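So this first bit is one chain, no partners, the form predicted alone, shown in structure tokens.
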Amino acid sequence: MRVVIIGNGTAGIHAMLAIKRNTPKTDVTLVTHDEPFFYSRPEITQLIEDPYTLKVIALPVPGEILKDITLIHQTVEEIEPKTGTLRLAGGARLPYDRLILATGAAPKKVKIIGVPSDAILTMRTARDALRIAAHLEESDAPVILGGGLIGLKIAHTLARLGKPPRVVVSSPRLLSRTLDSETAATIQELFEENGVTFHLGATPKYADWDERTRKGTLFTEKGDKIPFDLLLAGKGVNPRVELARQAGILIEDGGIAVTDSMETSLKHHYAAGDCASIFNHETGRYENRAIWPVAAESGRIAGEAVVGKLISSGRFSAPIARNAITFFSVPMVSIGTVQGESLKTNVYREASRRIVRKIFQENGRIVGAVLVGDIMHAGVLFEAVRQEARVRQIPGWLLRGAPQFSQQTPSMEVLFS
């Protein structure tokens, strides 16, 4: 059987494994536009700050499944479904049996009048961060435009490298899908601390670009004018799903419509990563979650579909809103639903430590959890949210982040017992 994955981000990375390690045996072919190895794209914004890090970054792939598949370094025009065959770039075809789709996700576009498109720099390959690292070198007023996790990841190495940018929001918070007000402003703070100025609600309108000295002022609709020598856009991703809508397949939430075990609307061929809407039991609905975890486990759950080794508890459940992140040496942990008029709060704090842990509720149930400077015990609270728990009063030791067990955690019903 040959199996054909597009794609080497985490999905496809993690496809190629599951396959390999159940049946060895099997042709696995992997075809990227990306760069022609493996890498952690959740950590490049390292090659900003050196470019030389970049075999720092690289996955430690196990050198004999690297021996045993093909990698081809080229673009996919067309997906022929009908013929089981690819068309690359330049006309050639490559076959297969079975096909994984693990195209990821592409940067939103930023036009803003006045401004060339490609003056505009993204953040979501390894050539990207290198293009933003050439370009850092003779800027003095960078610009940011997006106040959600890939925009302050950007904001956070620039003020690390001693240029602390401007960031431009539409919305008037930060990390609006990610945390709540509270915590989005302590987020803020911390920031603004080591040097970077927020321009909150403000969309931008036009700019005045200077080519040739690539120097201007950026207007938005609120009346701010913000000086720039480099603009940044960190405003989220689209799926890359123009390949799969081309051959057929069903699109939904913007992204491939995937079942449980990660097979699309056409039989063997199969979708993961960025690239995919799983399908959610609970809400009746496709979901599309752009996030390392479903990525990578999305990904090990098509190459484990494909060979014909998924067994039925394997299979994909409802995808949980997760991120972890650590913003000048403060980590942060988002966890499931952190918004809504209907949920519970249970809130810890030590403002001396810059420590905010919030719990929420819904109906009893634990269904998210922010906790921002002290992430102990962030496992326990995926697990609750994920075990749907109830329990009519938070435990102490959970809420304040205290140390509970010295060995093995016990379950979910005897921590809410």
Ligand SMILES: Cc1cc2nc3c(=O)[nH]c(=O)nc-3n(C[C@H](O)[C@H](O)[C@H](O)COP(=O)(O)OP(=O)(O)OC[C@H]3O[C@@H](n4cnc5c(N)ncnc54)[C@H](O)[C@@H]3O)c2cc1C
The other form holds:
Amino acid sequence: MRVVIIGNGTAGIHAMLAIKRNTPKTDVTLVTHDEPFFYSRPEITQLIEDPYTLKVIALPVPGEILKDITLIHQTVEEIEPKTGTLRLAGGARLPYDRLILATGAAPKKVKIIGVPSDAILTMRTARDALRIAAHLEESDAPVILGGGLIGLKIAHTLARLGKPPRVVVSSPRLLSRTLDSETAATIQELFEENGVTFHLGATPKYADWDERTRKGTLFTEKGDKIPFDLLLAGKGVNPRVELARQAGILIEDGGIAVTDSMETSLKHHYAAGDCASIFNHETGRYENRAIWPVAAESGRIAGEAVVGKLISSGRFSAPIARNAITFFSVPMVSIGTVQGESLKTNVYREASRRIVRKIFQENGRIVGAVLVGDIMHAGVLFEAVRQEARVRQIPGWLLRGAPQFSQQTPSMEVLFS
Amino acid sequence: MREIFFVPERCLPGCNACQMACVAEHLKNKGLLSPLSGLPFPKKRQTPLYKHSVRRFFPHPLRCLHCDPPRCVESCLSGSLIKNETNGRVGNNLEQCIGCFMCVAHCPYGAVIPTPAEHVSIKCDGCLWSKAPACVRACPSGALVFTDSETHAETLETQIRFKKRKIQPPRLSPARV
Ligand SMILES: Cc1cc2nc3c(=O)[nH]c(=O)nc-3n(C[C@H](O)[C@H](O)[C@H](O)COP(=O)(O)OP(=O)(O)OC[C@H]3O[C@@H](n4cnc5c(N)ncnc54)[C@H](O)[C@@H]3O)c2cc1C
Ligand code: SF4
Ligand code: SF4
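Structure of the form predicted in complex with the named molecule, please, following the form predicted alone?
Let us now look at the entire complex, which starts with that chain.
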């Protein structure tokens, strides 16, 4: 059987590993138009700091598997499901028995009147990061559009390089989908201490831009005038679904609709990672959730399903948003629902060490958590949210993040009965 | 799969041989002698692993279940967490870890411990490249046992049965590896 995987991001890698581990004889081909090796996408910010870390951000793949697969460095232009072939750029054709689409996502383009959109740099690939590094050398006033995780990740990198940027955010606060307002303010303070300036609630209106000097001024609807010589955007991503749409595969919530075993609406065609929308049994809708652990898990499941080795382990855990990130040595984690009127908040604060731990409950169930400064037991909370654990009182060690000395594994049954 | 079990009654308080063995195992030269005897102050002992097991937390080695599939490994952004395919143990390659702490946010048992100052996360790796964990090899009283859970449950039952019949249980020999 010949399996073709489009994409060598984490979803593609995990699909490949799952296939090769279960049935080493299966013929696996990966097609990618990114770099023809495996690297970690979230780590590309390191390339801005030091272009020679390309080796460091490579992901380890066992050598015997590497030898055994075919990697094609080419763009796929069309899927022909009837004949089971892919048409590659340049005209070559590639037949397949099973196809896994792991095409990931592309950064949203930002349009500002007065600046051509290719002068606004985005960050998704290693090459993007190297381009930013090259432009940064001549830049003194970089401006970042967007106050989400990616925007702040770039801001963090630039601040560490001694070029603290200005960040233009259209919502009234930072990380509006990840944090509640108190912790968002904590993070904002942290960035401001490190020289980053924020323009909150500011929507860009137009810009004066000189192509020769690459310098300009950004005008916002509030009336701010922000000088810049480098524009970077981190405004979220769009799933890459053009190939699937052309082939007539069902699209939901912007991504390729897939079942619990990652199969699309077309038989023998699977999708995984940022490009897929996974069915949420809770809400009854397909949801696209573009985060790394979901991409890895769905990739593995797709691989196992393709070779018929799927060990059904209940429902997929994708629907819960979660992320962990560290800014200026202050770690933070956000899990599940973190804002809303009906939430009961359990808080633990330690101002001197900049620690805020919040656990959110709805009708007695744990539905979300935000941890800043001390993230001990974050995974226990994630599991509690996943199982919608009902607790009358949050155990002290969980709220305070204190180490637990008990000899028992704090299993969910013991904790949340 | 074999796991590490702790039998508290057998533990000799203050012995700490298991902790020493853990530090030694995770030092580059696998020995405590040079750091203990060395002058000036032993730098080699100051690995993140050592510092944190001593100063702030007590990383509980028995907590990691070396899951299959391990959620921590799937969430790892740098590929530093790995599962040894032969013996199933999960460990962290500290040299590659970037301290993003995705693993901390995904382990349902709280077995991964973040060290924000050192930018790495640490966990018990069951000494995944050796035959048996160093702590088990070091324990003089058999308080740490490396076996699978059925065998361990059987052993415990035998002990209890002996006690009920007021017969002295057989003398505890050091853990067999
Ligand atoms: C800077 C940055 C920081 C991030 N930080 C985090 C974080 O902290 N936590 C987190 O959870 N997530 C983070 N993410 C998101 C995370 O990287 C993605 O969720 C993850 O990489 C998705 O993997 P994927 O395999 O689905 O897609 P991708 O990694 O995007 O891979 C898609 C692949 O498909 C290939 N492809 C697409 N179309 C074609 C075609 N037509 N022909 C050939 N090949 C094609 C591409 O070349 C690429 O190799 C971050 C992302 C970025 C950019
Ligand atoms: S660290 Fe946690 S998730 Fe990883 S293998 Fe151990 S118990 Fe499982
Ligand atoms: S902290 Fe280290 S081990 Fe944990 S997910 Fe990040 S890179 Fe992997």
